[in-house]
Each structure stands twice: as C-alpha cells, then as structure tokens.
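This document opens with one chain alone, in structure tokens, the form predicted alone.
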Amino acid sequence: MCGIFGCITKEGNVAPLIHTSLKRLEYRGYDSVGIATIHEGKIHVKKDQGKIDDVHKIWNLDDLPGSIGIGHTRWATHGAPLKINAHPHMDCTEQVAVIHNGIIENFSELKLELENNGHNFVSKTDTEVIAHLIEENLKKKPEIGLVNAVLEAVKRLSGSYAIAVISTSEPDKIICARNESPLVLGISENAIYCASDMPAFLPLTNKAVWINDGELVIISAKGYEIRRIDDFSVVTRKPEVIDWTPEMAIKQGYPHFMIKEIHEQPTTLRNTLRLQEHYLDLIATFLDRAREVFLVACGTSYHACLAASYMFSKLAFLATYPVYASEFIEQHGKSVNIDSTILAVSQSGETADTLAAVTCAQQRAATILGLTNVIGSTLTRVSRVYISQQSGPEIGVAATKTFTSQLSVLAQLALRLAKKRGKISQDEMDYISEKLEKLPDIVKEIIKTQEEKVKQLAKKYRDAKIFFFLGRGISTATAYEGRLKLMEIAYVPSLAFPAGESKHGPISLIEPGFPVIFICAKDDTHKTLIGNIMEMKARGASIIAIIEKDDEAIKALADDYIEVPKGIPEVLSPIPFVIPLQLLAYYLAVEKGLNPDMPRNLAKSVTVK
C-alpha cells in the first residue's frame, strides 16, 4: 500500500536521490510524503500531506543533509492524511525514525503499554508504536545496540510490515525487516538501497536481493547482512540481475495491473482481517439499533452490498435493502428518516451518485455509515462511523481486489451483528470465522490451480457473442459481478439473472452453443440449480460451471468446469467463487487483443452523476 525507500550512498547527499526514487513509486498511490536523513548526530525530517511535487515546492525535499536516509509515500489506513500522520515517525527522543508499509494488528495494546511507560504519541498511526518500542528497548538495555533493539521490537508486532529504521545511536546503518509486505534491496558500487518495489531503484542498479518474510536486514556502506527474525541465524543470498523494463517492474513482471491485482487478493484479504475491532463493533451497534438499513453503492460495490444483504439476513436475521445509489433518491429519498441507517460503500469514497444519496439521507436525519478504501475521502468525512477496507491502491479500472475486500469487511460486520443479536449459535459463528481466516489461502490455491484452466476456457470461448451468468441465493451477486467484469474488460454483451428467473423470458435466447456460466455453491440452492442447468442443457447451451471440488453431480452436466476448494460456508462463497470469473474476463480480453487496464469509456472513480 505505502511506498518505502532507504539509501546509504558513498557520494554526496542522499535526499535528492530519495526524492526521485519516491517519484518512481507514485504509481502505488499515496496521500502524503516524507524523508528523514542523519547528519552530524541529528535526524532531519521533512514531511507533509499531498503530492510529492507539491510538498517539494513548500519544503524543498532535496536540501536535507546527510548520506543516509529513508523516505515514504503513505496510503492511509490508521489516521487521516495529515502532516502529523505522515511518515517517517520518530520516538520521544527524536533519535529513531521509522517508515512502514503494512498494518500492525496489535498496535492499540502496544500503544497503551508504551503510554503507561511514559511515551508520548503525536500521531494516530499504527506505525509510531514501532519507533517507541525501539526507544524503549534501547532505554532499558543500551548495550544491546540498534540491531537487537529493532529485532526485539518486530518480534512483538502482529500483522504485516516492511520497515526501515535509522537512528543517531548508529548513524551508519539502516535496519529493515519484513513480514507479509514486500521488501527488496538494490546493490550498486556507490550505494545500497531498500525499497517496497524495485522501480524505486531500477534506473540506478539492476542488481536486486529479494527479502523474504521473517527476515531482518542490516545495511551499511560496506554491504548488507540478512538474518532470520526468529533465531537471528545468518541468511546467505546473492544479488540477482534483473532484466525488467521500468514498466515491467512497476507491474512486478505482470503484463497488466489487472492480473497483478487479481494475484494480490490473498494479501489484501489478509489485510481486511486486521481491521480495528472497535470500529467494527461501532458500526454493528448502529446497524442493530436501526429501524431500517439501506446498503447504498454503485457498480461492483453494489454487488458487494447485494451479497451482504444475504449475509445480514442469514447470520443476524436483519433485513437490509441494497439500493443502486443512482436510484436511491427517487426510490427512497422521501421515506428515509431519523430511524433509517445508510451504509454507503465506495472504493474511492468520492462516487458522485453515492455521495448524492448520502446527502439526501443526511438531510432527513438518517445515520450515515461508510465503507471505503480511501481515508480522508468525502465519504469518511460525512460518515458517523466509517471503516477502511484496507486493500491498498487499485490501479486497474476493473475492480477486483476491491470486491473481495469489501465482501470480507461486510462478512465481518455481519458476524459482529450476529453476535450482538444472538440469532445463530456460537459454534456456527466460530466455524464461519475460522473459514474467513482461511480465505486468503483458499484464494491463493484457486489462482494457483485453476488459472491455466481458465486461460484455456478463454481460448475456447473467445468468439462467443453473448454470455449468461446464473446463480441462486447469494451466488446471484457473484453472477452479477462476473457479468460486469466480462462486459467492462472484454466488451462481451452479457446477462445475469437469479437462475430461477431464467425461465421467465431469458431462456428464449438459448440456442445450441450458447455459453451459460453457473455459479454452483454447495448450499441449500444446489439441488434446484441442477434443475436450472438441465433446462439450459436441454436447449443446447454450453454449460460452464464454477463448482466445489468433486461436485460430481454438476460435473456430469457441465461442458466445462472450474473447481474451488470444498467446505466454504454459503455466506462467504462469493469471495472464492468470483476469482475464476475475474480471471475469465481478463484472459478473454487478452485473447481479443484488448488492454484490460484501459477499458473504453470507463474511469476508475465516477465523480459525475
């Protein structure tokens, strides 16, 4: 999500080099920027909210002194996009500076402990606890040195992190560590670099050392040393020569951002499981008190809301009303009131139709709750309570990791609400929670085992003129989202219906070879769905089924099938079942020679009504 960069150079001041390297990380998305260097026993810091060029005009990022330094571009997850929350973050003595990409799950507990020990926090970020932990370790045992102080600090962190630390106590070193967030070193004759992505230093060197999870790195002008965090044993790893172009490096070797972001979903799903429980509980409390709840969104976010309406109903016995934001004012504008609650969902937090619906509801005294990916967006400012989906910047126009991240957050809200309302057993809640925790690995397995099969399906159906997407129950939302992706990216006309509605008109379109995609979760609708498949097959349709592994009943009917792992609870099924549909849309677009990252007539954030 954030971009980090550190450098030790043998020649000249490092600040201009950090500045230009951060510019090369702008594609990651960010809301603030900062640089820290060490010179003559002091840490010098310049940082602010805003774009790099704007901050540079105000503060001149290039005139920081020193040959060692760290820099950061921030995508807010904890704390608004303000100067005080921008990285680097310092300890109380201003002798330690830290930059961080990731999410620290247990920062609240650590912060309380450190505050009780006399530490003064100035930001609202999770990152600042790292600087104070290092300070505390050095204060208690000065003899252990910076490396061990950082080592002991990261051992106490739960969550994801790639960090870079500098300190006046050892001003010739940068200490880095990684867990579930990317980190790579660049090696040249006159400098050593650390970064979240290789594009930061690619024009300076093509020699790279990839750092793995659970590793700590000590960088000095003499070279680098890698150690395992758990036992401090030495890791030997030589630089690799990378022949990527800058464009390939930005996409981490993938041909398009869309496929890169599809592959990022195991990571983004893990991040959604690191939400602050306080805010989940707050939103659940407001939903529990409401007389009526509207889930308001557009496009992909609306499909997430549609799936959530099934989640809230089945887990919390709460009726909710998913509504297209563009229709909300006409459909419900006069009826909402002080007893109404609006949960608005928008990746950007700036979707014009969603904000118009929110404004209308606010004027009638309704309670506004928000789910977004951009802290500081308009939606976060107008919401009584908001929560971040924590999926990081999404560059591809077609929303992929946005959809699965929103579903994960909404499922967690439904579970919280179920617990408050006491409508399902603790055993069932525990089972669903356990499966939710496993979804990142399940999605990773689907991509690993089914991607090649989806590629072959794309070749087989590349000339199809139209597709049907059919599902029952919560899988209806999955069908709608699969249809949307195919239309957005491959420009193939597509229709999606609840499968039970297909015989009320749509089935008249079926002729031999007509491709019909069924989303076949193993739930209470399974037997009825088999009947719908047989209806289509009897009229000559080509049946493409997304099924649970070893679903022999549907395998026998399908012309083609894609398998997902068994045992996924019905309310979570849209997350794994949508992955093959995302891949199908992508590979069909590629087969047609289209650019999936730049679909015609579409924009990432629709800010006009």
Ligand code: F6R
Second form
Amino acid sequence: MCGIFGCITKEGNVAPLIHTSLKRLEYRGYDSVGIATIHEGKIHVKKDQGKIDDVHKIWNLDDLPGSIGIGHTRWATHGAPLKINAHPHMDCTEQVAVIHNGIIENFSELKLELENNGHNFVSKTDTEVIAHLIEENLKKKPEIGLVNAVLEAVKRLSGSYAIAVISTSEPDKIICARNESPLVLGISENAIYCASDMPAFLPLTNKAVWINDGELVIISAKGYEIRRIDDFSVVTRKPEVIDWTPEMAIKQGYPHFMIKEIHEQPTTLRNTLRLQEHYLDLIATFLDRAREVFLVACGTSYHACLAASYMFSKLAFLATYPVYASEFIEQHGKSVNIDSTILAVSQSGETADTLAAVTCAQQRAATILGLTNVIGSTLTRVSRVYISQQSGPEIGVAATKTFTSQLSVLAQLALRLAKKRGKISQDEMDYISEKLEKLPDIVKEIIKTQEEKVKQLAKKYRDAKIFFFLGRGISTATAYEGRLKLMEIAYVPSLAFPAGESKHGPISLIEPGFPVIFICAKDDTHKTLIGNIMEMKARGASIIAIIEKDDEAIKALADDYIEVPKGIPEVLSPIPFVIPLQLLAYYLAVEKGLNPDMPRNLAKSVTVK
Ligand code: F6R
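Right, the form predicted alone is done; let's see the coordinates for the form predicted in complex with the named molecule.
Whole complex next, starting from this chain.
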C-alpha cells in the first residue's frame, strides 16, 4: 500500500505542494519517497530511501522546477526499500515517469518481453515495466500520443494499480488509471490533484471525484476527463463536496483504524493471491527437505502458525512444530541444528523475541525462512528466503488484516507443499484453491451480513466479566485468536482451549449465564464439538456459536449465533471464522468507551524481550 499524488497548479512551483501532500499520505507507507516534475522539456526527479523528512533534509524535495508533477511514498512490495526502487520510475529515454500503488502480477513476463526488445531496467520493481511499456508504445507509433500509449500499456497489465504518468512528449498532462487500488481527484480553483486518498489534498480542497476500476483520467490545467479503459467511452462524473475532517479522511470515514482494517480484509486477502510464485515454491522446497520444521512467532502471528501446523499436516502430511518465539531458545535452543528449518512469522519483522529465536537457530546452522509484512525489516535480512504478505501498513495495534493474510499465505504454502509431496488428490487441491480465490468475497459477505448482529451481541454481553473461547482442530487457533483480540482491545479476561480440554479442568468455572463462544467449523470435529456444547449448556452456560449458515444442529443449542457462508474447507476456516471475533472485540471495546486503536500497555512492534 503506497501513497501516490500528482498535481497541476496554476500558481508557482508544484514540488513543495507535492511534498506536503505526500506527508499527509505517509500513513500508507514510508520506506522511500520520490517526486518528478516537468520543466522546460525535461523531467526532474528527486528520490531516495527513508522517510519523507529524512529524504527532504538531504535532497530538499521542494527544490524542483515546474508546475506539473507526481510524487510517491512507498511501502515496498517488489524490491527492497532502496533508492533504486523508489518511485517515480522512468523509461530508458527519461521521457516518461510513473508512480504506482498496487501489484502488477504479470510484470516478470512483461519485463522479459521488454528486455528482449532492448529495454534496460534499473530497479527490481514491478512498476518499472509500465514506464517501458509506454515508451515502447510511443516509439512504435509516436502518432498515437501519450493518452493512447498509456491506455495500451494498462490494457496489458494484470493485477492492481493506481498510476499517474507524466511525459515530456505532452508536458501539460498527467494521465492516471485505476484497477483495484484507490484513486481520487481533488478539484480546486487553481489546481487539480490526483491521489491515493483524500487526506492528501483535503486541506487544499473539499471537492473530490472518485475514480472507479477500469477508468483512465486525463488531467490538464483546464480540467479532467474520465474514460473507460476497455472502450475509451467518456464517463461523466461531477465533483462531490466532502465534509470530512483530515482525521476522518485518513480513516476513510471509519471511527477507528481497527474497524477500517477489518473492512479492508477483502482487499488484503485479494493481494495475498498475487504473491510471487517463485518464492512460494522456494519456501515449499525448503520445507519439503527439512528434517524438522519449527513455526516460530509471537501473539497473533503465533496463532497463524498454530493454524498452519494443521494445514501442513492435513494437506502435505508434514509435521511442523508451532513454538512461541519467547520460548524457542529454552525449549529447542540446544537441539536445533543444520537439519532444522525455522519458518519465522512476524508482521513487523522486528519482534525481538522472534528475532532472538531466529538468531539462536541461525548460529546453530538451521535454515531460516520468513513471512512478514515489512520488506526491509530485520526478518527479511536474516532469512534465506522470505515472503511478503502484501497487507500494507496496519495502524491499529491489534493485528486483524495481517492475521488473515498470514493465514492465506500459509495455506498457499501448504498447497504447494502438498503438490510437491503428492499427498492429496488434484481435485482436492483444486477445490481448496478455488475457495481460496473466493475468500475475499466470502469475507466481504460476512462483514456485510453479520456486522450489525455482532454489534447487538456486544451490547448484550457488555457487562460480561469473562468469556470462554472453544474450538476443536484448526478452530483451536481461531479460538485463541478470538480470545487475544477480546483481551487486548476490550480488556475482558478470557480463556481459550481446545474444546476437548475444557472438561479436564476449565469447566469447573461454568455457572449459569457464563458466556462461552464456540467456533463451529463444519469439519470432522463437528459432531464431537456438539457434545462439548451440550456439556457446557447442561451447566447453564450461555452459548454463542460461530456457525456455517444453516447449521441447524448447533442453532438449536445456541443462545446466540453468527453465520458464515457454507462450504468452507476445513484448512481455510480460520479466515472467515475469525472475522466475527475481530468485530466482537472491536464493538465490545467501543461499548465500553475504550479506544480500540490504542490499547493500554501495548505497542505495535515489540522490540524488547
Ligand atoms: C495482537 C498483536 C500481537 C502481535 C505480536 C507479534 O493483536 O498484534 O500479539 O501479533 O506482537 O508481532 P509481529 O507479528 O509483528 O511479530
């Protein structure tokens, strides 16, 4: 998730305006920054790795000439956060500059084709192909002009993008296009802006035009023109007046980042389906060859590892050991060795306990693999191979969208491994892969249909002093995650167990009205779970069940239930089933008047042991 911004102004130089607007987009990513302007037939660029303020101190971003320009603040997805990978990216002749937010899925094929045509690439990004494609189109048929050159280039892209392009060939225009990445125009008396998000220009104008998927925009000092990419037909759309404060705009109208990020999950899950196959394959190969595999992480990331241990076992018949990173050295520090493989999972890539476990394993010659959301983090530097989960920055302290993305990546890895090891049928693999593709829509559906119900549930159980979370099989991981969310955000003491364990002790806590949340995936554990529900019900517990739609057997036992769509394969079930639990934690916190974005005593990245 990067921030893009472009502007044509009638008043003076544009660079200082782009600089301050990019500052307002820094919440979308901040590992490198760059600005390009056009002046006297030449593109002028300043860019570097680092936060905007640091780069500005060295390069003075305001000191670029011209009244038309584009700028970018980056959250690395392809290529490390280095100067060379910072946007804008240019073509071979330095006549085209492009900024981009999103992921171009077919960039490797396009790059190869362009290299064979003599193009010289300087970065490791997916974005650079766009500049060279436009150059190629202009070189082959100069008469088509910049707009058509961009149009033909975007038609060849698959994946997600919001782009803005400038070129010396038509120095009075910015061309933008959008597919699945946000893009909005700002219209004021003296300037026109394009940006990933409204906060970029909100202090300058409150008139906005939202651009939809499949649209291209031509911006000039005279105004803007929207066209459909498929047939170039004109789209008429007038500016809307926005009455959001800058604070509201950053949260896109949501009251908190946590709920915004819960709602972002259909998009982030779609992004995890665009991983680079090559890295998935490499990691699967390492896992396949390992004598023992430890899945090492803390907190929510540990719960993703716990779920993954079921995925690897059920799909690839590979036993893996999920271990709390803070316990790894004590538990396995002496036995880990050259035949061991560690898959470390860390959203931030900077969690001290996880890095300490990795260092210990590395010193004993184990292979280190990483899964993280932050390219350039320490974990990416110490891993033999890593995968970036592509969730974009998560601002709420509680992990939500990054958890479901981790699960999706781990499921994809388990499928790869299953294929290598030939343990399950092609039909079964195809079925799970198809469902994985549908998860973004399934999650969207859950949020749409169940959010209000969860809100009411939060009101009903507002004063509960304690909750139980129970599940069997892979749903144990979902139960643990539901408990963690509730404790950290709503400060409600909670317990979670594999449901089968409850009768070995915890059940003695149950008295009439005690709320017990059951995660009831429709898998092999379903029948036994019904027995566990009855045990609790017989002792007067209030049963809250997260069920598949029309699960009549459990509906009949539950005091309250939340439904997720039917037919979700067992190994994927934590993704949809955790959504109501995230919502419950959020709405209980709100009910209690707490700020879910800033839970007391917690930090987003825990860099102490
Ligand atoms: C819970 C939460 C934490 C983190 C944990 C590990 O909502 O966010 O439990 O999951 O601190 O952080 P990462 O994944 O950055 O290593």
